[in-house]
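The chain below stands alone and is given as structure tokens, in the form predicted on its own.
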Amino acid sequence: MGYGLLKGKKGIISGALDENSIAWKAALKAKEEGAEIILTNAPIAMRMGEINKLAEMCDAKIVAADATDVADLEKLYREAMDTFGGGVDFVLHSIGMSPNIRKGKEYGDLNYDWYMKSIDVSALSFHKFMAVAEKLDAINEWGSVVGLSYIAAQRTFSFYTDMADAKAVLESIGRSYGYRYGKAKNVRVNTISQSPTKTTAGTGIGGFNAFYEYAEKMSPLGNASAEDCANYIISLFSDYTRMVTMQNLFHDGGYSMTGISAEVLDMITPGE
């Protein structure tokens, strides 16, 4: 049951691949809360996923766009403004990809061409999403832009390799563009540092299942689910968070603030 938090609002949601995606759940929640949305993803991701099914569920238009291509993003925003008869009120950036992780490359043996691809897709696209929107005046005053991040931007996790660097860049862009867009048009920009989540992308990272269980034991509330994250995203799109901007917001059940938990101690020294 919705509460009308986004009644009358219009937005763009990127990155929905399948029903395990955070973006997928955010799209359903935005629709439930009264918003009109446009879905977008790269053409190759759209062929791999089930975005047509989601579009039907949300009564949403799909606009294919490569988030690294400025011309594609210009087309996306223009189609959105034509469809909605004006600007958008929110944008979700839920995009990340690392060829080095997919190919099992160690951090000390990265393919640098792939590394640049990771940065471009996972971080610079966040800047492009906002730079194009600003030039086209595509986001309404007091709009909200949210990007999805991970704690590896601040702390080292060996399995996250070059994606950790990409997430650090993403968060920096959120702060820098948050200042710029806030001064220009009261648009707020935030990133969410989410728990390890059993999405198609997340489970493709080596060692994910073991770390998921570790984070579950470390977090006093347990890992935040994709559904929980979608709810948090909606709150940032709503007018109840009008003065929240330039923040990296941890949505992780308390993991980021826990030194060590009793459960993990018991794993190390059972019975003591």
Ligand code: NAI
The other form holds:
Amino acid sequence: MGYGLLKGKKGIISGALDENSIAWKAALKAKEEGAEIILTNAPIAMRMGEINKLAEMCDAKIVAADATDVADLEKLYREAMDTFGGGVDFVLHSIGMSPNIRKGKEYGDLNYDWYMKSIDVSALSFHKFMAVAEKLDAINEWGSVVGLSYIAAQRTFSFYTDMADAKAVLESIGRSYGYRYGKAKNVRVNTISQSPTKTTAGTGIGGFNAFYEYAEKMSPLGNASAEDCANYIISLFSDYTRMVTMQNLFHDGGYSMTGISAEVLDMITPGE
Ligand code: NAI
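Structure of the form predicted in complex with this ligand (previous: the form predicted on its own):
Starting with the chain above, the whole complex follows.
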């Protein structure tokens, strides 16, 4: 049972690939909280067909769009505006992909074409989502845009390779566009820096399982789940966070502020 936090609001949710996706949970929550939504994903990701199930559950239209393609994004916003009879109130960017990670390339041996692809898909697409919306005036006054990040933007995690750079760019775009869109239309822009989460994008990263357990032991509250993340996303779409903008918000059970935990100390020197 929802609280009606998004009653009357309309939005676009990208990145729901399957039921593990953070965006999948966010779409269900948005619906539960009273929003009307449009789902979008890359045409290639639709082949699995899973998104159709979600669309049915959310009573939502699906518009295919490659997030790196400005023309696709224009079509997405135009369709959204036609469907809703006006602009949207929120946009979720939940998109990330690194061919270098997929192919197991080390940071010192990156394929540069793939590196560009990682940055384009995982970071520049966030800029495109907002620049296209601004040009079409597709986001309403006091709207909210959220992107998803990871703490490798600030601190080095060896296995995260070029995605760390992509996330640093993503967070910077969040700040820069947050300023611009705030001035122009009171639209706020934030990134959420999420705990490691068992999704297709997450588990594709080398050493994910070990790292997931490590983060779990380092965080006083444990890892934040995809569902917890969805709840946080909804709060950022709601009117209760109207003055929060240009922030990178850690949603990680306390991981980012913990030096070392008793559990991890005990693993290194058991019984001491
Ligand atoms: P996911 O694999 O379910 O979602 C990633 C989505 O990106 C997929 O739906 C995929 O189709 C979409 N995508 C890839 N290329 C695209 C393109 N060219 N155009 C449009 N969509 C495209 O995984 P997850 O974990 O839900 O990822 C969502 C976001 O959360 C990503 O930005 C990811 O980096 C971020 N994140 C994930 C964490 C994790 O451990 N899973 C931790 C912190 C952040």
